[in-house]
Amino acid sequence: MAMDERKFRILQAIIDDYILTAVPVGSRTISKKYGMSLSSATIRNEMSDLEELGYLDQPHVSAGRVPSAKAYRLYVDQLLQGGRISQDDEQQVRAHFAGRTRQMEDVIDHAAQVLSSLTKYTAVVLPPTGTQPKIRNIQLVSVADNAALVVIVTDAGVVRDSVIRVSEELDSDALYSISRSLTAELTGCSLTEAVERIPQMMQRMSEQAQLIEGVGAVMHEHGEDIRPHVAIGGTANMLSYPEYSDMEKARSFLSLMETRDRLADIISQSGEMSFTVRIGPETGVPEMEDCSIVTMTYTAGNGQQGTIGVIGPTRMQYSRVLAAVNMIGRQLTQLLSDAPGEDIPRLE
C-alpha cells in the first residue's frame, strides 16, 4: 500500500483539523469542511488505510482518528513548505528588540517572553555556549570582627557568596568602600577576567592586598561552576491545552520545566542543523512523549551558539512556529553581533 497524493491530502486536512480542534476527526467532518469533492465512504477507506500505514490513530472505536507522531514528522518534512508569521507580528517582534539592553540575562529573558507570545506555546531561550556571566556588582559584608561575606552577583542572575578573612580594623564603612572600588573595577568582567585583573589590584591597594586575594580565591573557586542563564516563557500556556488537563500529566510536566539543567540539556540537543523537530517519541523525554521540540541555533558575534526551543503539543501549528522562531532566531543574532544576521537560514 503506496502513500499516493488522496491520502496526502486527506492527512493533512486531517492534521489542520486537529491542531485547531484537539477532537478526533471523522470522515464527515473531512468531507465537510475541506471540499474534497469525495464521499464519505471514500475517506472512511483511505483513512483506514492511514492508519493501517501508521499515520492515524483510533482513540475509540466509535470516534474519529487522531495523527500519530509518524504523520507530524511527515507533516513537518514533506507537507510543509514554510510560512511567515504575519507582518504586524513580525513589526511588533521588530519593536521589541528595538533599543533593547545588551546584558545577556535581558536578552534572552525578553526573546523567551516575545517567542512564547507569539506561539502561544513554552519557549526556552539559552545563551550561546561558552559565554560567562558578566559581574555586575560586588559585595562584601562584615559577619564577625575578622569576617566578610562576598557577594558576587552577575548578569546572569547568579549569586555567589562565600566568607573570608578580613582585618579586624575593617569596619562596615569600609569594607562598603572597598565593595565600591571592586566593582567599578570588575564589572562587565566574567570571573575568569576579574581573576586576570586581581594581582594588579592588590599591588595598587597594598593595604588591602590580602582582602582583595580572598576575593579573587571566591572568583577562582565559582568560575567554573556558573552554568548558564535558561531563560523560560509561557510554561503556563501549556496547561490551557486538552493534553494537560490530566493533573499528573500537568504536574510531570511543571517539574520539568523547574529542572533548569535538565531542560537546558533537552533544548541544547540541536546537533548541527539550524533547525531541529522532535516529535512525541523522538524527544526521548518521558515527560514530553505528548510534545514536540522545535529548536534553532542563533549565533552571537564571537561565533558561538546559543538555541532557542519552543515545546508545545504534537498537535503544534509548525508552520506558525518555525516562522517564529526563524524571526526570533534572526533577531537575537542581529542583537548580539555586529554582523545582520542574513546568513539565519530563512524559511520562505
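Residue numbers count along the first chain shown, from 1. Only the largest set of C-alpha atoms that superpose within 1.5 Å between the two forms is called the rigid core. Model, not experiment: these values are computed from the prediction. What changes on going to the form predicted in complex with the DNA:
- Taking 2 Å as the criterion, residue 261 does not count as shifted between the two forms: its C-alpha moves by less than this amount when the rigid core is aligned.
- In the core-superposed comparison between the two forms, residue 183 has its Cα shifted by at least 2 Å.
- In this overlay on the rigid core, residue 215 has a C-alpha that sits 2 Å or more away from its partner position between the two forms.
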Second form
2 protein chains.
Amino acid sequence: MAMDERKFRILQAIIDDYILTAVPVGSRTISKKYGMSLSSATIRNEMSDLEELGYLDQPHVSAGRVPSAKAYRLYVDQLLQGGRISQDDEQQVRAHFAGRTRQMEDVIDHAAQVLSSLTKYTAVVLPPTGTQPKIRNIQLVSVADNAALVVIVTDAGVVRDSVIRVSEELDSDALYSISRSLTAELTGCSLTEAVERIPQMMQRMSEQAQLIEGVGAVMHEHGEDIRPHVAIGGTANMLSYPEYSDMEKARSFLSLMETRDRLADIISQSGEMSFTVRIGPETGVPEMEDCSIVTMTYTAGNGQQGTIGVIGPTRMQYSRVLAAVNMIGRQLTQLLSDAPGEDIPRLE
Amino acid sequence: MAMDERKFRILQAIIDDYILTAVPVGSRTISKKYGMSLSSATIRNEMSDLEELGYLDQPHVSAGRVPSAKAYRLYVDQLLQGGRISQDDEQQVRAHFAGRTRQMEDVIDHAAQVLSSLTKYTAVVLPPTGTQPKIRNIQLVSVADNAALVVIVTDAGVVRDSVIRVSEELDSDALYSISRSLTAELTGCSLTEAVERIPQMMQRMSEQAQLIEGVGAVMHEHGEDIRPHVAIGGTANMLSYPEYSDMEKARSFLSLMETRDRLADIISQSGEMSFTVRIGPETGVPEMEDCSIVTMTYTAGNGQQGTIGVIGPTRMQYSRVLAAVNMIGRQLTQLLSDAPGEDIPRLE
DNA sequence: ATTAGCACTCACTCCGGGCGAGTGCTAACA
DNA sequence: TGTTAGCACTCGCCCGGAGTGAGTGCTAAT
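Given the form predicted on its own above, what does the protein look like in the form predicted in complex with the DNA?
The complete assembly is shown below, putting the previous chain first.
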C-alpha cells in the first residue's frame, strides 16, 4: 500500500484542520468540511492506512487522528518545494526597519520583536558571527589618569572594548603613537593570531610591556568569550496555545528560553542550508519534543552570517511562519549589506 | 478597638503561614501550629477584629482569612524597622562576582541571574544612570576608507559609539588631530551641551563641517535614546507559584516582562530611599495587582545610580527577599566603586 | 476575657450516568 | 473492486448529587 494522491489530500486536510484547532480530527470532519465527495467511512479506511504508514497517531482508540512528525515533515517539504511563500506585510515591515542608524543590538532585538508579533510564536535572532574577524585598527584612548580604553576595530565592526590600567601616566599623544604601532603591527590578524604575537611585541617594546600585555588580555578575553547577544521576542505568546496549558511544560520551555547560551546553540545548529525546518524530535532537544523550529541564515555585508528562528508548537502554521522568516531574513540581509550607504550598523 | 500586641502576633502568624502555603488560613491552624496558648475560638474573635481593621480578607464566608495589602505593609515596615536582615550566602555570591574584568552588561545580567536564583522570584536589574555624564575624550578611529568610528568617553565610561561617514579620505593622523581639537573643546560638557556647541564649531572649522555634524548627530542620538539594557532573570520562576496557575495572568505578566521599557519605568520609580517595597496596588501597575516589588538603588563609582528589584507574589518571603536584595545591592555598589583597582567595568 | 459547643456554609472531591464523537467491521451496492 | 451505509463498541468529557471537611459566627458556660 503506498501513498497516492487521494491519501495525500486527506492527510493535508487533516494537518490543516489540526493546525487550526489543536484537536484530534475525525473522519466525518474531513468528509464534510473539506469538500471531498467521499463518505466518512471511506476517509476512515484511508486514515487507517495513513496511520499504518506512520503519518497519523491516535491518542486513544475512540479519538480522532493527530498528524505525526513524519506528516509535518512531508507537509513542509511540499511547502518548501512549491515555494508558495507569500510576501504580504513586506511593506510595513520594511518601514519598521527604515531610517536611523542603529546599533546591531537594536536591529536584532527589533527583528525578534517583529518576527514574533508577525507569527504569534516565539522568535529568536542571533547576530552575525563567522570567520574570525580581522583587526583593522587598535586605539588606546585616555579615560582617566591611569586608565585607558582599548578599542579594537575589526572588519566586523567594533569588538567590545575594555578599560585597562596604564602604569605610567601616558598622555594622549603617547597613547596615540602606541596605538599606531599596534595597528601597524596587527592589522589583518585575527584576534587569536594577535594574541600569539603579543609576547614578541612585549620583548621588542619592553618599556610598554605592561600596557601591551593588557591589550593582549583584552583580545584574549574577547576572542574566547564570544557570547553574542541573543534577541528573543514573544515568549509569552506560547502560553496562548493549548499545548502549553500544562504549567510544567510551560515552565520548562520558559527556562530554556532563559538560558541564552543553550538557546543560541540550538538555533545556530541550522545546517548549511539557508532554510531549515526541524520538527518535534528533529530538534534534538528533549524539552522541545512538541515544538518545531524554523530557522534561516542571513548575511551581513562582511560575509558574516546570523540566524533568525521561530519556535512554535509542531502544529504551527508553517506557511505563514516560513513566509515571515523568509521575509525578515531577506530584509536583514539587505539592511546589513554594506551597500545602502547611510547606515553602517556594527557588531556590538 | 485598636491593634494590640496579641492581635499583632496573630496577624504575623497568619501572614507567615499564608506566605508559606498560599492557602487561606483558619483559626485552628494558628491556635495549634503557632504555639499560642489560645483556643481557636479566641483566635476567631481576634481574626474577626483584624478583618474589621482591614488587615484580613475573607475569600468567602466559610474559608480562612488572607492577609490584605495593608497587612503586608505593616509586616514589612516591621521588618525594615527591626533591620533583621541576615546575610548568609554573602560569601558564595561574592565569589560569583569576583575576578575578571567585565562589561557592565555582563555584571547586570549576572546580578539578575543570581538574585532570581537566590529568591526564586523574578529579578530585574537596571544599569547605573544618572546625572548627564560629562565628556572626557572624543576619538575618531578610521574603520574603512570613508568611514570612521566615533568613540565618546565620558565619566560614566564609554557612551555607545557609532560609525559615521567621512567625506574626504582622511588618514588616521588627520583624524587624530581632529579628535584632539574636539576633545579640547568639549571636555567637561554634557552630551546635550556638546550638541548645542556643534553649530559654532562647524562654522569655525568649516572644512571639517560635515564630519563635525556627524559627531554631533551621534551625540544627539545617544543623548536622547538612553534605552538602557534591562537585565531580567527568573521570569519562569513565577509559573511555579499557584497565583499564576491562571494562564491568562501568567501571560500578561510575561508580556509585561517583555516590554522592557515599561518594566524599566516601573522598577526605576523607586523613590529617593535606598530601599523600597511596593505591595500589590502600591505598584500602580494593574497587571501587578497581586505582586510586590522590592527595589534598592545601588551606586557606581561615578555617583550614578542603578536599581535592582525583585518581583514576586504579594505573599513573597519578604525577609529573604529583602536580605537578598540588600546583599546584592551592596555587593554591586562595592564592585562598581572605583576603588578596587584591578577592574573598571564600564557603562555599556 | 476565654473557651467549649453547635449549627451552618461552602468549596472541593468523588462517582455514576448520559452524551457524543469517533472507530472498526461487515454487508450491501455500483 | 472500490465505496458506502449501518451498527456495535469505546472512551473521554460533562454534569449533577452526595459526602467531606475546614472554617465561621454565635451563644452560653467558665
